[in-house]
Every structure is written in structure tokens, then in C-alpha cells.
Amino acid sequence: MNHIMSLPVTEVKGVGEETAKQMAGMNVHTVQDLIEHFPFRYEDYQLKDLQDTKHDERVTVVGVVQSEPSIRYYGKKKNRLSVRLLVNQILITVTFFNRAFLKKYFQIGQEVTVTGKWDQHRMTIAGSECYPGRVEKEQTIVPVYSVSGKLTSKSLKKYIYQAMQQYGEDIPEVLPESFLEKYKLPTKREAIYRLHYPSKDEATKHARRRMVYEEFLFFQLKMQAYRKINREQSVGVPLMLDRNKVRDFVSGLPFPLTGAQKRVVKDILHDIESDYRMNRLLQGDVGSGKTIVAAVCMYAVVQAGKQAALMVPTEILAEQHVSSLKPLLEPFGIEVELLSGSVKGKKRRERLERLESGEMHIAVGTHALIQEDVIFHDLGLVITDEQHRFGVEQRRVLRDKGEHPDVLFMTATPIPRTLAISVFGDMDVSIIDEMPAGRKVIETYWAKHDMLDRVLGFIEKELQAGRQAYVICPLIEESESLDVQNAIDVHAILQQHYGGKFKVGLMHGRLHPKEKDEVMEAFSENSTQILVSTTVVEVGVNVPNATVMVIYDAERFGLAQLHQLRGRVGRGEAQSYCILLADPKSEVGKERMRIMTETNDGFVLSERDLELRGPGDFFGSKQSGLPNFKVADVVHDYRALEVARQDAAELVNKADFFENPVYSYFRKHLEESGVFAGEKLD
């Protein structure tokens, strides 16, 4: 930031004390600040056509009022206007909400202009400004500004436009002469300008297009920066893998790899092989076969002399995982053990001293796994299962504990690409696409409440067949403030309905780690037919003989939650059935019950996921990693997030990008992120 951008906002003419006191409550602080609190939508005051106009569109219409005006009140000062208008031989209504007053405008014959959003399916306008006559504003696209405390949209104008008339000539441009010849973009005053005072041509559309492009670009320059940098100082430890033994080991699995899991063990093995530290984030859908893939590399880490470690976030997980390790690697006297808070006494004392001498060489485990006493002999590799399940610490402790093992993360959330680059721009991704062969599709219903008795009469006729079924609930006792079927009362309903036939689990966030383990073995043994949850079993839960997957209010959560449950089922060679019991109100609930229906692809639903939730809504607003742009948006604007990476990557990576003074900009933009100092950017 040059000098004069920098200076406080009380030095804009008009900006007093208390008014820097409302601005600072908005994150304006400098003139900089003011001047790029761009407006976060504009309406659009020019005349349309209805015919031309979109449902849900803002528009501004005149027309003839053919009826008397009728007002409905109802609660306290609360009132509803409804006017009949003939806008180009089209019959509409408009409404108003709580304005009344607007009543004197409406005589029969008289031309009115109405601004409001156009419902297409039921001829309406919800009004929201109304002048007698015709009326064509001279500035037809208003920008609309965000305001907090005693600002109003019309005072932080008038600043804004104060502020760009002192130093409108002073902003800086940031972006080499190269990258505005190259996407044909206005230089930043000038996009600046055309932001804040828009035109009907395509001056704004370009204006938006080049501070998108420069915010991603910088948000990605620090990635970037940070990648090379972490890459550059990371001190691998180059190991010399026996490709050979790997290859055997591959042919001689009970199934064949996918194609998909091929090209990830490549990506991964030659991260092993190089100078660096590895640190990948590898993706998969809910049954892609990541544990597969975590076994080739675990095996090919322990045949070159180190040893491994898989954190979990559930012991009932890495029980699984040991037993699905065990008879694959110990045939090549590999020992796979299992260290988690189960293991105590002599047991834990034994495989502790086995660790600790190399005899062991694979540890599997929740996080008892960084506990001060375990101590590894040779860690080579570091693979964490769902890690966003660890807080950023507890990984570091596991890594910590060998010299500079290699890292990978697994996850079975799928994370749109929009994201994966955004917020893991520092980590190398690979993605697991392909299903193994064979794997029968889940078949998805989406059923109203009042179809309940048939719904259990189905679940009745698959646990008749032996097989046993989740029932999912969102809340865990009765909520005055959510009309939602919770988990208490499900079981209690499900236990009479069944009439003791069928054993009827209860597992919810509220039980001590050793029930939950209880529960779950109960239910992985088919003592309990039937398991009614909390969300708690979205992660890490392998029960082949369960068929039936029943959400109850499905539409409370996210498509991508619902997904992951949905794969806690299809696990074994029987059909499988996942049945959403939801009334959405909504438009947005109404879609996600129609998405869940029509396709089975992780990655495509997180994409939908997205579109319809936000970023910040995703991961959750302060997990997510994404800094607040100004103008850009990841989701609509991924193409310039793309193009920003690859811009970014080649810069940083440039022979004199440290050097050349044409990129000066980006050098001060870095050093004032920190990212020289070594800090983690969000």
C-alpha cells in the first residue's frame, strides 16, 4: 500500500472522529478502504419488459392502475397493499408490505412506475418503491453499499466520492503492464471508478473482471509463495523404494486397483522418492478405496527400512483399519498394531517397546497416537484420515515424532476443486474419481413424513432378510426452538412400533467414548438390527450387512452431510437404499432432496453444495481459509481462480521474481503478509 492509501480516513475532507469510529466498525480504517468498499449489488431502475424479465429479477415497470386499491391489516401496525396494473396489456398485482401510504397513488386510470422483484409464475410484483406517473431516473444502475451503525448508504457516498475526488489520481497501479495487455483489463483507477459509479455497457462488467482477477491472483500469490518457500526449506528424507516389491505387492491385492488409484499411488510414491517433504491431501469419494492406497504406500515406506502411522478419528475406525491392514500386510512379515485408548497395561507397555525398536512397523490409531510416550523408531510416513477431524497442533505432534516424514491427508469429503485450490493452495491434492468395479449404486428416495408407516414396512421387510438399517435424526432431545424429530423419541417410537421383533440401538454426541464404542459394536455384530443416530456415525463406520440409510428432516443438513451418510451403507454386496423423510419448505431444501435423488457423484453434490450454501457455509465460516474479497466470489468466479493459480505459481517460480522490479508490488504484498517470516496464511 503506497503512502497516501495508507492514510487514516479522517483525512478524507468531511470524516470526522466519530464518523472514523462508525467506519471502523466496517473494517474501513484507511483511504484505501473507503475507496475500495465497493457496493455489494446494484438496482437497476432502467424500464423493462416483462416479457423480457426473468422470475425472481428485479424490475421497474409503468403501469395503468386497473383496480382500487385493497389494504389488509393483520398483527400489530402490520399491513398489506394489493393493486391491480395493466404494464403493456399484461395484467399484474403489485404488494406492498407496511406501506399503506402509498394507497393515494392508486386512482383508477392513473399511469404509476413500480420498482419490485417479478414473480413470473404468479403475475406479481413484490413492490418495493412506487412514483405516481412515469418516472425515468437519470442514473438507472444505483449501487447499493453495505452500512453499519449510524451510516447510511447516502453519507458513505458522499465520502466515497470525497475521497476519490482527493485521491482518486493517487491509486496505485499493482498489476504489470504485461497482465493488463494480456486479459485485456482497465487499469485499477479505472475500474475503481466504474465500480462505484456504473454505466449500462460492458465498462463495469470489466471494471469487476479485473478486481476479481487481482484479488485471487494476490489471495493465490501468498499460496503460492508459501508452497515454495514451506517446499524449499521442508528437509525430506529421499527414500529408495524397491518398485518391484510394490508392483508384486499391487497384483497379488484380492481386487485390482482402479485406474484412478493407480495414478494416485504415482503421484504419491514419487513424492516419496524426491528431495522434499511430502504434504498431499488425497480426496475420495465414500467407498473410492483410499485404505487401499494408504496400504500400497505404508507398504513401500516399511519395505525401504521406516516405519508408519495412521491417525483416526474414532477407535471403532481404527480397529477396522487394523483388521482390514492385518491380512494384507503380514503375510510379508509386516506387524500392523493397533495403539488407541483401549490398549492399556502391559499390552500398551509392549507395543510401545516394539515401536520404539522398529519390530513394529505400522501404528494405528486415534490421536493416543501423539501421546508423549509413543515413540517411533523410524517414522517415515504420516497419513491422517478425515483431517479436518484434527486440530492443526495435533497433526503437527504426530509429524513432529520422525525426522521430516513424509505427510498425506485423506479425506472422504469431497471438496469442490473451487476450494480444494483455494484452501489447500499450500498442499499438493489427488483426487480419487473411479469407483471399483462391481460397486452396486445406492439407490435415494425422498419421502414426505406422512409416508412414515411405509417407509418402516420397508425397513421391516430388509431386516426380515437379515440385513440392518441406520435411522438418522438432527437433534438429540426435544427442541422447543426446532420442530424436528429427534433421536430420544425416534428410538422410543421405534421400539414400539417394532414390538421388540428387532433390537433397536440409541447412539447420540451426549455418550462417553466407551458407550459409543458399545453401541457401535453391537450394532457392527447385529445384536442391534436397527442403530438410531446423531450425525456421530457419519465418519467411520463399516457395517457391510446394513442396507437402509433413514434421514429424518433430511433437508437441515448440507448435501454434502448428507452424502457422507448416505455411504455409511452399500458396503456389502446386497442393494442398497437411502431414504431422505423431509418436508422443505424452502426452494433451496426442495433442490437439495431433487440432487440427492439423481446422483450418487460426491464431487458433483459438493459443486451443487456450494452453489446453493456459500464458501463460508461449506467448511463453516471460520474453518473454511478463505479471506473476505471484496469482489470476488470462488463459487461464480472459479475460472478466474484457475487462471489466478496458474498465473501465481508461474511468478513465484520465476528466476528473477525476487529480483525484478516489475513485480516489486507483489514482493512488498508478501513481506506484509508475512509470508517471508514462515507464518501460515489463512
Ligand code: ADP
Contents of the next structure:
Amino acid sequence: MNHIMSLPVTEVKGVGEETAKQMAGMNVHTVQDLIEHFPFRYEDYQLKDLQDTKHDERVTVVGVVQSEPSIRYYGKKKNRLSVRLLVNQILITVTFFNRAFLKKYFQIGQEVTVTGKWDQHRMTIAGSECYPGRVEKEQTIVPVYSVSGKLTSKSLKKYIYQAMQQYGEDIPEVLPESFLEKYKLPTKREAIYRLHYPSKDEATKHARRRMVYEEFLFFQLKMQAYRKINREQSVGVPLMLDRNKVRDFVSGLPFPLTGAQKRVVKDILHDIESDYRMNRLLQGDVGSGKTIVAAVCMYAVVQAGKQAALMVPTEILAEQHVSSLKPLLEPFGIEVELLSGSVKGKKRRERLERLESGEMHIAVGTHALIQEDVIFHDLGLVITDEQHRFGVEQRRVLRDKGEHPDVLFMTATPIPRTLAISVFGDMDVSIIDEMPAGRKVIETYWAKHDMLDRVLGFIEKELQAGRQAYVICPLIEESESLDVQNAIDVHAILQQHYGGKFKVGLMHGRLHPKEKDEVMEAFSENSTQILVSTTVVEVGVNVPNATVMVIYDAERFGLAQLHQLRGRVGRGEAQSYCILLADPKSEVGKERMRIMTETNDGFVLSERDLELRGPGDFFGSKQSGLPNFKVADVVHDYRALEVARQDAAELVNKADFFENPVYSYFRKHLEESGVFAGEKLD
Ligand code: ADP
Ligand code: MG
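What would the structure be for the form predicted together with the named molecule, given that what you showed me was the form predicted on its own?
Below is the entire complex, every chain and molecule, led by the chain shown above.
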């Protein structure tokens, strides 16, 4: 930014030390910060019909008071005023919080003008402003600014206007002319002006569009530059793969690969053969067949003389992978072994030796794989399954185990595309968007707890048909004992209910690894028909004969987790069912249950989840890795994000990107954000 823009706010007339201090509290330090402090919404004083107003939209109406205002007091300072108004034949309620003094405006039979947020379901306006009589303002759209400390939206507005007077002409353009033309964007100066002085035409919309694009473009430039640098600097080891052998291996599999599986295998093998280091995220919905993709890639790498590691979050999953990989790979003389917490003593020492000498080709394990004493002979490929369960640090340690191994992260928690390209913008992403043929859609029902008897009857019918059922009890993070207790209780209830007819197994995190094995095996073999469990079976577990998934207290789980759990059934030919037992209290909780019953598609689900939770919460608060955008919103502006990503990728790969004066603002931005300093995103 040029230096006029970086002058301190005190250069703005009327802004003294005290005001500057208040502004600093909102992270506004420079002239630029101030003029780019945009309104967070606009108040619309244009009178409007309620019929034309959407739910949650802000509106200004004129109404006739129908009732004495009633005021309820809560504690010392809080109160709520509500009053009935007749607005064009529609009787509505208007509420004001902590504005009891407005009472005087509401006299039966009088007209008032009220502005606020329209709640269509409750026929209520949550009022923010109110004037006696019919008031039609000249300026109908007014910006409202977020403020903190002693500043008010009004005083801030004054300072911003003043700053615009003094410096508005100096706002530099940071986008090349050709970009403005291509997308028909206003200049930065026009855009900023329009956001502070909104108009009713489309101009304000275009102004916002311009700022959104700019923010996304600069953000994506950084990601794409990282990606480019990462590729250029990464001394990957190109492997010579024997494509014929790989083809033979694939045609010897018990089933043909789906088109999507073939495509991602191709992507991955291409990366492995290249001289840059693979850094790829593989997303595929639960049951889409990621394991077999991993098997093919590991096979290829081992054929080329390297070792592979497969890291998973739970012991159960590790064992299951070993038992499904062995029969596929051992016939080719490939040694696959488990290296996890349960492998101890002599056995462990032996396996470690074989791994170090290179006799063992593939190690499958939990985080035990990344302990210091685990040494590979020549690690060429690292795959993590259910990647979202690993922290960034764990991923890094694993990657550093070999000489620049290629890395593949697999996840069944579909990350909404917007987040994937923002948070993992420096990675390549492959998606398996096709299910193996013949899969039936899992039917999902939401039942209240008082319908438990019917649910039990339903389970019984399935069991009689020779099927099996999971019954999941919630995991309560704060109190593991409580969670185990739940499962134990439910186990007892079911045992009593089904008497001698069916056997009920019990699985939870407190069991000894060996006991877990036994319980899991009993269920796999159908010597127990029902498995009561905590969420330890959430990821990856594969028992195709199980067709019923019952989830107790389903409202306690997030959408992603519910979907994961549901994915434990529907793995065989038979029709499968998922029953959510839940009495959610909140609207969001109810909405989650509804979404579950409406869609089986993990990607749709994750988009809805993102809408419900917002990007900050999606990954857990701080990990989203998203910058604080001033105007842009990754959820609502995802199309712009996509465009910006493509443009950024194209830019950093332009031959003259580093010389052409047209791109000087871009280069400066990258320099300032430390991209060239060897700093790396992980
Ligand atoms: P996930 O992607 O959830 O890890 P899995 O790899 O466990 O899924 O695969 C789920 C099931 O689908 C397994 O039983 C697997 O053998 C089977 N499967 C995978 N790919 C195919 C395919 N192309 N055709 C038929 N069945 C497949
Ligand atoms: Mg899996």
C-alpha cells in the first residue's frame, strides 16, 4: 500500500489521541484501516410491504398501534417491550429490547414507523428503530458500522466520511485494468466510496463484488504461491512405476474399480512418478472405496522398491486394514504388518527390525507409527486415513520419516469445496464422487426416545432376517466414564429385551485392546448380532451384514459424525436403515436431524453443516486457517472464491509474473506476507 494510506488515523481531522485509542481497540490504526472499515449492514428505511419481505430481512413499515405496549423486566437492566401493530391489514408484533423508553410512542390508534428484522414465522419485527407518525427518510439506505469501546456507529461514520474527504482521491488501484474490465468491476476508489455511501441501484452490489474478489484474489495468490514454491523446492523422488504390473494388480481385484477410483489412482500415480513431492488430499464419502485406492498405490510404490506407511486413528481400523490388505498384497510377496500400541515386546522389536531392513514393505498403524524408534528402510509413500483426526504436527512428523516421501491424506469427512480450496489451497485435491455399483441409499429415520419400543421391534425384524445391528451411544468428551456407563446401560437393556434370542456385544474405549479385538471379531463373524458401542466404531469399520444403525441421543453428535456413523451400514447388498433417536431442543438440533433424513450425500451434508455452523466452527475454532475477511464470506461468496483461485493459479504461473509492472501490487503483497521467506504452510 502506498504510504498515504498507511498514515496513522490521527491524521484524519477530528480524530484525537483518545479516539485513535478507541479505534486501535478495533484494530483500526491507519487511514487505510479506517476507510476499509466497512458497514456490516445497511438499514433500509424504504417503506415496504411485509408480503414482499423475506424471513430475517430488515424492513421499515408504518403501522397503527393496536394495544398498550407491554413491558417485561428481567433483572435490573433488561427489559422487553412488545406491542401489536396493524400494518396494511396484517396484525404483527413489534419487540424492542432494553428500550422501554419508547413506550411513549405507542398510543392506541396512532401511527408509528418501525424498522427492524422481520420474523415471518412469528409475525414479529425485532425492532431497532422507531419514530412516531409516518416517517419517510430522504436517504433510505444507511450504513451501520460495528463499533467497540466508546465509539458509536454515528461518530465512526463521521470519521470515515472525513477520511474519505481527505484521502479518498489517493486510494490506489491494486488490480490490473484488465481484471476490472474482465469482471466489470468498479475501481477500488469507487467501490470503497459506494460501500460507505450506498445507493439503491446495483452500484453497491458491484462495489461489494469488487472488494470480495480483491480479498479472495490476494488470499488465493498466497496459497497458490505456496503451492508453486512447495512444488519447485520440494525435492521429490521420482519413482519409476511399472504400469503393466499395476494394471495386472487392478484387474486381479475382486471387483472392477469405479470410474472415480480409476481417476484418482491415476492422479496419485502421476504425482508419485513426478519429481515433486505429492501433497494430496483424497476426499471420498463413507463407503466410496478409499481403501482399495490406497492398496493400489501402495502396491505400485512397493513394486518400485520403496516402502509405504498407512496411518489410521484407531486400533480397530488399523487391524481391519491389515486384514483386508494382506490377502490382496501377500500373493505378490508384499509383507504387510500391523505396528500399533497393541503390538509389544518381542513381536514389536522383530517388526521394527524388518521394517528397518526393508523386509517389511508396508506398515499399518496408529500414531505408534510415528514414534521415534520406528525407522523405515526407504519410505516412499505415506497415507493417512481419516486424516481429519490427525493434527498438523502429527502429519508433519510422519512425513519426515522418510526421504521426501509422497503424502496422501484420505478423508471421509467431505470438506465443503469452499473450505477445501481455502484451507487446503496449497494441496492438490482428488475426489471420489461415485459409489460402487449396486449400493442402496440408506433410509434414515428420526424417532423420539418414546418410540424406543417400535425401534426395538424394527431391529428384531431385521435380526430375524439374518442381519445385524449397531446401537451407538454418545461420546461425551468431558466425561468418559459417563459415556461408558451409557453404553453399559443400553447394553443391559438390550440384553434383557432380546433375552436369549439374540446376542449383544459391548464395545467402548475403556476395553483392553485384546478385548476390543474379540468383541469386534464376534460381531464380524455374526456370533453377536447387536453391537452396542460408543463412537469407537465411527470410522472405517466394515461389517457388510450389518443393516441397522441406531444412534441414541443423536442430537449430541455433529452432522459429520452422524454421517460417519451411518456409513457403518449400507455396505452390503441389502437395504440398510439408520434410526436417529433424538429429542433435540434447539432449532439447529432439529434441523440437523432433518438434514440427515433428507440426504445421504456427504458433500451436500457438509455444505449444510457449514451453513449451520459457519466456517470458524467447522474445523474447531482456531484451526480453520482462514483469514478474517473484511467483506468476503467463504460460504456465500464461494463462486467468487473459485474464480479467484483459478485466477491466482494462473497468475503465479505466468512467465512474466515476477517482472511485469502490472503485477507489482501482487508481488508486494506476497513479499509482505512472507511467502518468499521460506515460511511454509503445513
Ligand atoms: P471408505 O471409502 O469408506 O474407506 P472402503 O474402502 O471401506 O470405503 O470400502 C467400502 C466397501 O466397498 C468395502 O467393502 C470395499 O471392499 C467395497 N468396494 C470398494 N470399491 C469397490 C468397487 N469398485 N466395487 C465394489 N465394491 C467396492
Ligand atoms: Mg475407510
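Basically, rigid core = biggest C-alpha set you can superpose within 1.5 Å across the two forms. Just so we're clear, the structure is a prediction, and the values are computed from it rather than from any experiment. Positions refer to the first chain, counted from 1.
Novice: Inspect the rigid-core superposition and answer whether the C-alpha of I375 shifts by 2 angstroms or more between the two forms.
Specialist: No: I375 shifts by under 2 Å between the two forms.
Novice: Is C297 among the residues whose Cα moves by 2 Å or more between the two forms after superposition of the rigid core?
Specialist: After core superposition, the displacement of the C297 C-alpha between the two forms stays below 2 Å, so no.
Novice: Is it true that Q51 shifts between the two forms by 2 Å or more at the Cα, once the core is aligned?
Specialist: Moves: yes, 2 Å or greater.
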